[in-house]
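Below sits a lone chain in structure tokens, taken as the form predicted on its own.
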Amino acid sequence: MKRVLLLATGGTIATQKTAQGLVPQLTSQQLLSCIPEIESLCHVDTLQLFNLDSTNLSPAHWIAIAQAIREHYAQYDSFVISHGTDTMAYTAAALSYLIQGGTKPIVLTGAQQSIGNRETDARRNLYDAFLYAVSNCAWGVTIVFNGQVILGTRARKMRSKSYNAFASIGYPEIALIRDQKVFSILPKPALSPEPVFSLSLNPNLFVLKLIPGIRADIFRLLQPAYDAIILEGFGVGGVPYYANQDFAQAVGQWVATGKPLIMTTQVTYEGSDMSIYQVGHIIKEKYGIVEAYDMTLEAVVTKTMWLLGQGLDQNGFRDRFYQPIQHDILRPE
């Protein structure tokens, strides 16, 4: 029987009602006690890392989760992480960069309702997470939710209340779970036997969402405080190119400082392609900004934090950003 470590971090799945609203309070052992069927799947040990609403999780918590997995990696066959849904996609993406390779699956799950509620998705999701974690087709960092198995670099929360909260963006789900059976969709890739842990992040970046009429001096205001900007442009990657070119020049001035500027899109599906329209093409060609193409924002954010933590120069950052990790980026030919 396989050995699985449950790392509990809090989230809605572990909440109880208080006078101030729902608060994570249930322990990892209490979660497991609600699903005795898991005992027939594997031997489970638990580790209560923290008990927080996922809104309160930060990059420091992602590193703590990765460190805990590194410390226990030799003793277990796989790892399940119970987590709040609001920032689960960020954590899953971050762990995909902090823990690369290795044959042991790392599975995140949670719920839209507390496991103590009569009508809840928590029991199914947690059981499915263990079911997938011990299956022979399991690999990588994934989110298991509502019967879907989604790569950590491809997951996004799309609904705030419904049970089908997550979607796989720009890449197929790698498996489905139906009637307590795992159906593999994509074959398990060749994996290095030992993972590479890279437990350094620099969270000092800013996500700038463009709006019509945005002022160019925003870059000057941000420049002293941040080490990178992720620019959420319009459509396939449109950036304002005014007649006086103030905005384009501000982009160029940021790039000239040696700090990365990564272009992504506000549109959820189908990604960016700055070569299509003049409003993207000119700025990319002139200033050589990094383009995220079909990456999720969660992956762009966490990959940028990870690469900033490596202390790379601008060219090194660009080269490493474009190297796919767990299918996070698909660039057009």
Contents of the next structure:
Amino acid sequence: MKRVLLLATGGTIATQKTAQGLVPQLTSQQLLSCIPEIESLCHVDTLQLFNLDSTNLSPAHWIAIAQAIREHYAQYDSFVISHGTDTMAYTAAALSYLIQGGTKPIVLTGAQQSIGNRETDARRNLYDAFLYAVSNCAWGVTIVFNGQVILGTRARKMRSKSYNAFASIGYPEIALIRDQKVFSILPKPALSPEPVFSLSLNPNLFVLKLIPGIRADIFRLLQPAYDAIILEGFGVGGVPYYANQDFAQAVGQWVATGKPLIMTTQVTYEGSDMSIYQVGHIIKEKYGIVEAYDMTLEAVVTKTMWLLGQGLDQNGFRDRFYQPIQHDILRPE
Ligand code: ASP
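Give me the form predicted in complex with aspartic acid now, not the form predicted on its own.
What follows is the entire complex, opening with the chain shown before.
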């Protein structure tokens, strides 16, 4: 029988009602006791890492999760993480960079309703997460939710209330779970037997969402305080060329400081292509800014934190950013 470690972190799945609204309070043991069938799938141990609404999680918590997995890596065949849904896609993407390779699956799951509710998606999701974690086709860092198995680098929360809360963006789901059976869609790739853990992140970045009429002085205000900007543009990507061109110049001044600037898009599907329009083409050619193509924002944010943590220069940052990790980026040759 396979050995699985359940790492509990909180989230709606573990909530109880309080006078101030829902608060995660159920323990990992209590979660497990709601689904006795899991005992027939595998041997489970549990670890309560924290018990938080995922709104309250930060990069330090991602590192704590990765550290716990590193400490217990030898003793278990796979890892299931119960987690709030709101920032689960960030944690899943972060773990994809912090723990690379290795043959042992790391599966995140959660629910839109507490496991204690009469109507809940929690039982299915938690059971499915274990089912996938012990299946022979399981690999990588994934989110299992509502019968979908989504790569951690491709997941995004798309619905705030419905059970089909997550989507796989720009890449197929790697498996489906129907009637308590796992159907593999993308076969397991060749994986290095030993994972590489790199447990440092620099979270000092700012995501700047373009709005029509945005002023250029924002770059000057951010410059002393942040080490990188992720610019969430419109459509396939570009920046405004107002009559005085001050916005594009401010982009150039930011890049001249040596700090990375990564262009991504506000549009969920199909990604950026800055070569298409003049508003994208000019700044990309002139300043050599990094383009995120079809990556999710969650993957862009966490990959940037991970690379910033490595103290690379701008060219080194760009080269590493474009190297695909767990299918996070597809870009033209
Ligand atoms: N606010 C909750 C959380 O992210 C939502 C959920 O788990 O569904 O922890």
